[in-house]
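Next up is one chain by itself, shown in C-alpha cells, the form predicted alone.
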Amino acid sequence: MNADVLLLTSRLVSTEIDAPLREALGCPEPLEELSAEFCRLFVGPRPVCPPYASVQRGEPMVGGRAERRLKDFAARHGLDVVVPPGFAVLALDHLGVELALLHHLGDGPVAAELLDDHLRPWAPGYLRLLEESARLEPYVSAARWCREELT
C-alpha cells in the first residue's frame, strides 16, 4: 500500500488545499478556485461527493451506523482516532479519517480487517465518484490513485 497516496488523499478530502500544498502539488490553479471545488466536492450545502460511508451506503444520516462500527473498531484495537483542528469533518466514516488510520496501521491484520470491514465496501466505489465529478487536477488524479490501492 503506497502510504503516500493514502495521506495525500486523507488530506485532499478533509481540507482545503493551502499554499504550501498547492506549490509542492505543483497546482497552477489560484487557491479561491482550489477552495471552490473543495467545498463543491466535499462540503455544500450540497457536495457532490460527501466523503462518508454513511452517506454513501444509503444511511438515514452522517456518523450513524458507520461511524459506529469505525468506533467499535478502533475500541477493539485501543486505537484512539482524532480528526485535527480545522479539517471538514463531522463524523469518525469521513474518507479521510479512514485513509489516516489505515496509514497509521500500515501492513498486518487490523490493516486488512479496516480495509475489508470499513473501506473496501464503499471508498472504491465512492472514489470513481470523485474522479469523475472532480474538475481539478490534484483531485482526479488523488482519487484514481486512491482506488487503485484500494482494490
Second form
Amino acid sequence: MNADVLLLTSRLVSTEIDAPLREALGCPEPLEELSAEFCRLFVGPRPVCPPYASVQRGEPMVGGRAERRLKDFAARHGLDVVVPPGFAVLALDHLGVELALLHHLGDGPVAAELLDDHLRPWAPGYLRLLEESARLEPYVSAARWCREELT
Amino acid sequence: MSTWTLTRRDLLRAAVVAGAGAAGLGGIEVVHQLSASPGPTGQTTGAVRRVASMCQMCTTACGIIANVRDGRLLTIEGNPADPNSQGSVCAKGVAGPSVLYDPNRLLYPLKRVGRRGEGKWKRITWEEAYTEIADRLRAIRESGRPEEFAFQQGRNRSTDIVARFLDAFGTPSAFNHRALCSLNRRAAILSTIGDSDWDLGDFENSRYILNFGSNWAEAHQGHIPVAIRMMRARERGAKIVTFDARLSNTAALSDEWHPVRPGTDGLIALAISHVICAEELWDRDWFDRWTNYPAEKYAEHVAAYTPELAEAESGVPAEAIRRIAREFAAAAPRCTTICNRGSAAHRNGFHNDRAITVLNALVGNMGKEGGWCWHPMSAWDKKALPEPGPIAPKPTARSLIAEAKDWPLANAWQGNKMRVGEIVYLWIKERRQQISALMTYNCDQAWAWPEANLVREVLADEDLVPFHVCLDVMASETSNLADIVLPWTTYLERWDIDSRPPQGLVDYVGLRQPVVAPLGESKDLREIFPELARRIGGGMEEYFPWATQEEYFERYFAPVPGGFGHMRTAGVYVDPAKKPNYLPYEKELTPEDLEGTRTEDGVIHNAEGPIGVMVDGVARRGFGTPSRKVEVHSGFVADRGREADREISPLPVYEPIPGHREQLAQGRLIMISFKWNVHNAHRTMQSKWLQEISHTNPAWLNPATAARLGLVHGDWIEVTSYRPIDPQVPRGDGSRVGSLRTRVHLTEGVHPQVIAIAHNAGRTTGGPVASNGRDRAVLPGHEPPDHGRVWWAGSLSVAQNDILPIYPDPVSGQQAYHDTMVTVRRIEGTA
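Here we have the form predicted alone; I need the corresponding form predicted in complex with its partner chain.
Now the complete complex, all chains and molecules, led by this one.
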C-alpha cells in the first residue's frame, strides 16, 4: 500500500490546501479557488461529498454507528487519534481519520481489520464519487489513486 | 476544470514534505498507546449522563432531559419537573439529535467568493469573520445612523442578549416575525383585558371548550402544555368544539368539528353572543360589574348578528350555533374559548379575536377556575430575576420600518412592539429606509415570508442590502444570499434563560444548557455578541462585562434557591409560594396602594397612572386597561385608529373580507396554509427523522369542489393567487401574484370554498433531506437505494409562500395568511 497516497489523501479531505502544500504539489490555482473547492466538496453549505462513513452509509446523523464502531476499534487496539485544530473533522468516521489510521498501521492483521470492517464498505464508492465530483486537482487524482490502493 | 494534472512525482514531493513535518503540512496524528489488555468489542464505556434543558424545535420551549454518553447525545425525553409540559414532548422534540448531527449543518464561518447567491464559499476563521463584521458595524455606528444596521430574527429565545446588543449598538431596526404569527390575537387580548396579550384557558378544569381555529394538537405556540391539559379535560368528560376550515388533528381530537369559511370565526362568536344575550343565558351581573359596557347595550349591539347570518357567511348551521351557545353558557364558569391563527390571521382577525374574547365576559368565566384565564407574565418573573446590569438604554434613533405607522395597533402598546414583519422587504425595496447591514438570525425569510420571491430579490441586490450576515444552524434560502455565514449552535449546545406563558397559571423559569459541546466551529450569539461589542467599541463593550457565559448565568440565577447549581441540575424552578392567577382583578388594594391616589369616574390613579377601580364601594385591582375593566368598548383602539386615519370600531364587529363574496361567486377559492404536527418552520425540514414522516404537501380539496372543477384525486393543478382588492392594503389592486403546480388530495375534511396547502415544504436548498432530493448536489452517492437514504426524493414539495401576497390587516399589520383568493385549473403532466 502506498503510504504517500494515504497520507496525502487524508490531509486533502481534512482541511484546505495551504501555501506550503500548494507549493509542494505545484498547484497553479490560487489558494482561494482551492479553498472554495474544498468547501464545495467537504464542508458546504450542501457539501457534495461529505467524507463521513455514517453519511455515506445512509445514517441520519454524522457520526452515529460508524463512529462508535471506529472508536471501539481504536480503543481495542490502543490507538488514539489527534485531530489538529482547524481541521474540518466532526467525527472519527471521517475518511481523513480512517486513512491516517491505516497509514499508521501499515500492513498486518490490525490494518486488515480496519480495511475490511471500516474502510472498504464505503470508501471506494465514496472516492469514486469524489473523483467524479471534484473540479480541481489534486482532489481528482488523489481520489483515484487512493481508491486503487484500497481495492 | 483545470488542465493541470497531479503526477506521481508531485505526490512524492508533497508526501516527502509532509513526512518531514514541514510547517502547515501536519496532518491527523495517530498515537499508539500501550494498552494492558484490549477490551472486547461491543462494550460501551461511561455511564449515560442525564442533562435537564429546554427544547427549541419550536417555540413552546418544553422541558427536556438529554441522555448523553461519552459526549454524544443519544436520546431526548421530557422533563417531568417542567410545570408547563410536565414530562411530555412531541415528535419534533424527540427528533432533536437528527438536527444536532445533521450532515448538512453549517459548522464553519463561510465567506462568499462568487456572486451573491451563487453558492461559492470559502471557510474563514472566526477572527476574520469578527474583524470584517465589526469593521462594517463600527462604521455604521460611527456614521451616526445606527438604524441602518438591521437585525432580522425568526424565533428568538435569547431575547436578553439580542436586546442588549441591539440597544448597546443603538439600532431600533429590530425586525421580528410577530405580524406573521400572533399579532391580532395579542392585540385583541391586550385591548380587552390589558393585563396580558396571551390567554391561558384553564382547560384542565374546564367542562366546555370552544376552539376557534387553534391547532393546539399540532402547531400552537403552547402546543404540548395545552394539548396534555385538553386531553385530560376530555377524559373527565369535557366537550371540545372546534371551528376550523380544515379537519386538523386538533379537530379530529374534538367532540365536534364544524368547517367554517375562513374569516368568519368572529361572526360565529358574535352569533353565539347573540343567542346568549337573547335567551339571557349570560352572567349579566359579572358583565355589568367588570366590563366597561352595559350588558343591555351589548345585547343591542349583537342583535344584528343572528345565527342565520352566521350560517349564510360561515356555513355553520344556525341550529348548531344556538345549541353550542346554550351548552357553552350552561357550563359557565367552567367553560372557555381558545383561538389562534385560524381566527386571527385574517384581514379582520383583530375583531374576530375581540369578539371571541368578549364571549367569555358574557358568561362571566374570566379568571375563574376552569374558565378563560391569563397570567401577567409571558416569561419568568423579571422583578424576582432581573437581568444582570449594566443595562443599555433603549435606542433614540428611529426606524421607519420598525415603527410601521400605517398600522395603528402594531406598536400601540408600550413594551409590546409587534412590528409589521411582512412589509420589511417591500419597504427596503421601495427605499423607505436605508439598510447598510443586515444580520439574519435563525430566520429563513427568503423561504418563509409571504412573497418570499420578493425577499430573495431584495437580498440578492447589493445596492439594497450592501452587507448581509446570516447566523443559522443550517444552510437555507436566506443563508444562500448572505456575504458571511456564521455557524450557529443548536439549542442543544447553548445557554438560555427561558420560559413560556405558564399554562398552569403559576410563572416559572427554565434553563437551556449545552448538553454536548458545540460541533465544529459553531458558536452562539452569547459568545459572538460580546466579542463583536468589544471590537466595535465606542462604549458597547461596557454592557458585556462578564468573562464567561456561566458567570452571566450565575448572576442571573442567583435569586433562585440553590442558584445556578440548582438550575443546572433541575433545569427549572417554580416558586412554591406562588398560587395560580385566578381572579386577579378582585384583589383589594391595600391602604399602602391607595396612599396618594385620586379617584376619577371610579378609576383609581396614582402618579404613574390607573392602578385600580372602585367596584361596589371596594377598591380593587381590576384589569390593566385604561378603565381598569374588561374593555368591551375600547376607546383606546378607536383613538389609535383616528391618529393613523383608520377607522377602528371600538366594539367587536364582523367585517367581511373585501372582495371575498364577489370572487367566491365567480368560483374562486380561498387558499389557506397549515402546519403538520411534525413540522415547524425551515428548521424541521432539515431533520431526516421528521421529513421521513411528512415530506409532501398536495392541495386539499373538497370532493364537491373537485367535481365542480372536473378534478379527481391525484390530478395536477395550477393554483394562481391574486392580491386583495382593498385600497387599505399595499398594492391591493387584485392583480395576479403567482402560480404553483401541485396535485389534488380529495377529502371531506376541508370547507368546500377552501383549498388548503401545508406550508412546511418547498425548500430548494439545505440538502437532500430538506428539499426532497431537489438539492441534487448533496446526495452523497447517487443510486444505492438503502432505506437510510432520502427514499422520498422527488416527492411533491411546493413552496406556498411565494404566492401568498403581502397582506397586512389595515388595523394591526397582522399578515392575513388565510384570505388569499385563488383560481384552480387542471393541467397535464407534472410540476
